[in-house]
Amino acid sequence: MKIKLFLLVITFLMTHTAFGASNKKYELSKFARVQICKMCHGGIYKQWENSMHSLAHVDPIYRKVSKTFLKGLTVAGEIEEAQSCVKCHTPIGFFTGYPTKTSDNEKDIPAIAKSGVQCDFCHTAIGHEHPYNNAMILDPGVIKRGPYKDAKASLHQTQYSKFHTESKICGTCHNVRHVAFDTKLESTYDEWLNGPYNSDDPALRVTCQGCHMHQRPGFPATGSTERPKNPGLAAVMGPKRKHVSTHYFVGANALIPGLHNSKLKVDMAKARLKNAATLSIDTSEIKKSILTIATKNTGAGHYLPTGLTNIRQMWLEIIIKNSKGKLIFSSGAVDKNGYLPKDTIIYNTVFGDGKGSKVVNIAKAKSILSDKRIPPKKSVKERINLTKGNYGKATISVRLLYRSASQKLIDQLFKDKKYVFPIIEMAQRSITVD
């Protein structure tokens, strides 16, 4: 009576759901729930809950910069750019049939497709069509599939897959194109394919997973740290195994996990980016006037930033003063409302409307008009000229900061509530010269 009662328990999990049909691959009743996945693999759903993949549907920046970015706005042949964000961020609801774009009506949604990027979504994929926009092609149903060639369980079945084990299964998802202007709004797969990581010496090569799912709390798992295996089960049953990939998906995002109390990962956030980059300063010509400030990609396998990097900030911040504690030179200290200054060495990417004038609006994106970032394994150099004058001893400080989002681009997008993207040190160097 108690299996009989088991099984109508999955079964219903993985049926009450509705979904329309105007996107439809799949059928919604073949992808298992999160809780079904929880119930032999706890360890990793403790890992995923609350990491940016689940969080990926309710994340409340998301939400706002694409509702706002989008709203009203149809493209070339009526290609609506909202299906790009909901293909990602609510992939087994698109896949499904619905939502079709962010403004879709959020209780039309299947409970299931609120989960975000979740276990079913990866673990019945297949290949993709192309590594870009989520073209991922899917099998779902009762074959799950992943790294291990020894699998076995009792409730699915299992299947080595190749697919699992390569970086451009993360890229189907983390290059994003404009699906009017074939602009390209995000490409970390693309930055990793044509990096140094990408080697054909298997001593060298880094997959996304070499350094994303080695992470755990106390191993930050970059280019600049040790990336130790972590051994363990990966299910309940299971045999215990000597690397079992982490589940927890950091990137930098030191804001969206705290606001679903997940402590755990904005530490996590921070940790990887204090082990992203290094910081030199050159004085030699600080006699001219001259400072010379080198920042080199020491850990990310892909550009620093990465992802949407017209919102993203990372940038130089420089504070000179004498002997005396008096200021001489400030550059890219925010000001009280957490703004900066117009002067600020940022690493960013801009866009263009194809006419040569800046967008923000990333469904506006014709055209990339410059891309200051940082290459995996290469330095950018900084030539600042200084006031002129003798000042006597001084010291200079400089700090490499970070934060997920511009704060007066937040500000305008939230009138009725505060968001503060917390700004993180990256790297810091201090040196005093005459």
Ligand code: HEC
Given for the second form:
Amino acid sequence: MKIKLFLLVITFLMTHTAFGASNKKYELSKFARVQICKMCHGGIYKQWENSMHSLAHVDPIYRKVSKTFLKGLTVAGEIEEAQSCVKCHTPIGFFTGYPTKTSDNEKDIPAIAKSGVQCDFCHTAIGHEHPYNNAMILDPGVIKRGPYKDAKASLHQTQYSKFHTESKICGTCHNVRHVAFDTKLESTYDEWLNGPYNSDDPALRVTCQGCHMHQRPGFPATGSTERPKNPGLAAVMGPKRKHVSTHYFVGANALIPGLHNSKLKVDMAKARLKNAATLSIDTSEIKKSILTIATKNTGAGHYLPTGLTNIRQMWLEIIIKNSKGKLIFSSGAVDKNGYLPKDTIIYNTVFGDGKGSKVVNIAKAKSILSDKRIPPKKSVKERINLTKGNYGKATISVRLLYRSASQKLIDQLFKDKKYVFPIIEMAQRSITVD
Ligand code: HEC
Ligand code: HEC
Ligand code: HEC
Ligand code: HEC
Ligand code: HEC
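Next block, the form predicted together with heme C, ref. the form predicted alone:
Let's see the whole complex now, leading with the same chain.
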């Protein structure tokens, strides 16, 4: 009797305490590797290969950030947040029980989980509990869900899924909240949800897929460019389709795919950024030494920039020279290290520690101190006070620049300029005034 009770207690403890707790929801054996899908969906596989989704688990910036920032945390909520990263960056692993945290042993992570956000994670999805922190509901196995009502395959069954045609599926992960403090660390889906592209008018409505899964070389597919259908075959033995959704999943990252041999995706990220915004210069108050610059988000379906915007940098570089080429005014010009001057006009998010101080470490982010970004289809104006003086004819050159992370931060994380994020010119304007 005593032994039975003892065993019962042990079993209870194993299943109900941190010691034996598991997030295992599904059997690993029910998921198929990407190499299987590649056999018949070679075209889609090639697009997805080396995308930020396929690299989500191995991405060196993610790995370094999760190791460095999350070291030495002692506050319970901060530790909990630190352990949650794998949910989205290594989703099949997390959902099948291992890894449960970033510090788990790399050797013990199943090979399939290392392929990041992959085919069988998205295509066995049947819905989600809520649109944040990857609360996806899966039904792994022989049925693959997608946008076709009439698809027939031999190796697997198919099923039409409305969920796959909606922004919601992307919102499952593209809304990141601090697990303990509830701070909105990333809110791409909410930005889209509350923006003009989530319109009831079918002529104005554009989903995440409408831009990101129409994009391909030659078609940046933004809000300011055409987003034509992509006719072709979705599978080797399949029928010709009017539109096959592309799977490049290119955003703005012009470094990481290049480290994995995908110059194509780097070029696609640049093309996308070059079609995301416009600049205009207003010199009507120049006699009072005031310059106004307006930046408009013409291409992104969410804020510009979006995602992990406490490390992303989008800023204005303003250079004014007199007719002899002498520098009169400068703002936002990087120094020889690639660092930005303090007074740079930068569009980003700054997190706070709850006591009013700035924090870069997302595990410690208790509040949003400032959010200076540009909503979809909206403009933001900057009134700049120039140093007073009579300069005669002057040339004002303004550039909107972007890079995926502050170089200073990258240099703190890695030594010897190991990674240098390229600076991409999104828009440029230049005028001469008297
Ligand atoms: C991040 C989630 C995600 C990943 C990863 C993903 N897909 Fe998809 N896939 C989708 C969505 C969403 C659609 C439907 C888009 C629509 O119709 O709006 C789709 C559509 C498809 C279709 C239907 C035809 C088409 O192109 O519309 C096939 C086949 C397909 N995917 C195969 C794959 C394969 C193979 C992989 C891995 C190499 C993969 N997918 C990876 C989300 C994903
Ligand atoms: C033996 C070949 C073969 C393999 C292997 C294969 N598929 Fe398919 N799949 C097809 C064919 C054929 C279609 C039908 C295409 C069409 O109708 O345009 C299809 C359709 C699909 C669809 C569209 C379903 C719909 O109703 O919209 C998805 C999603 C899909 N496959 C995902 C996958 C995934 C994920 C894998 C790997 C786990 C995979 N497939 C492996 C042949 C295959
Ligand atoms: C399972 C979670 C998950 C789902 C579902 C998901 N994503 Fe992602 N996505 C990620 C993660 C994680 C990254 C970042 C990987 C990294 O940077 O290491 C990412 C990166 C991206 C990027 C590249 C961003 C850049 O910086 O260039 C784009 C674009 C993107 N996702 C679009 C989509 C779209 C569109 C959908 C819906 C069809 C979708 N995602 C669904 C997790 C997800
Ligand atoms: C109207 C077209 C459009 C729609 C709709 C759209 N995007 Fe984007 N997306 C863009 C453009 C253009 C960029 C590049 C500029 C930027 O970084 O914002 C981008 C960039 C991104 C990035 C990379 C951001 C960065 O700086 O790291 C992610 C992630 C992303 N999109 C996800 C999504 C998701 C998820 C949705 C749906 C909720 C979505 N997008 C809807 C056009 C669109
Ligand atoms: C709910 C899903 C989710 C969770 C949980 C999550 N991430 Fe991410 N992560 C994303 C998405 C989506 C992106 C891409 C957004 C973008 O492009 O800006 C991303 C991008 C990143 C990047 C940028 C990588 C690059 O190459 O630019 C870093 C770094 C990162 N995440 C670190 C973390 C850390 C550390 C944690 C845990 C504390 C974490 N993430 C938890 C979804 C998630």
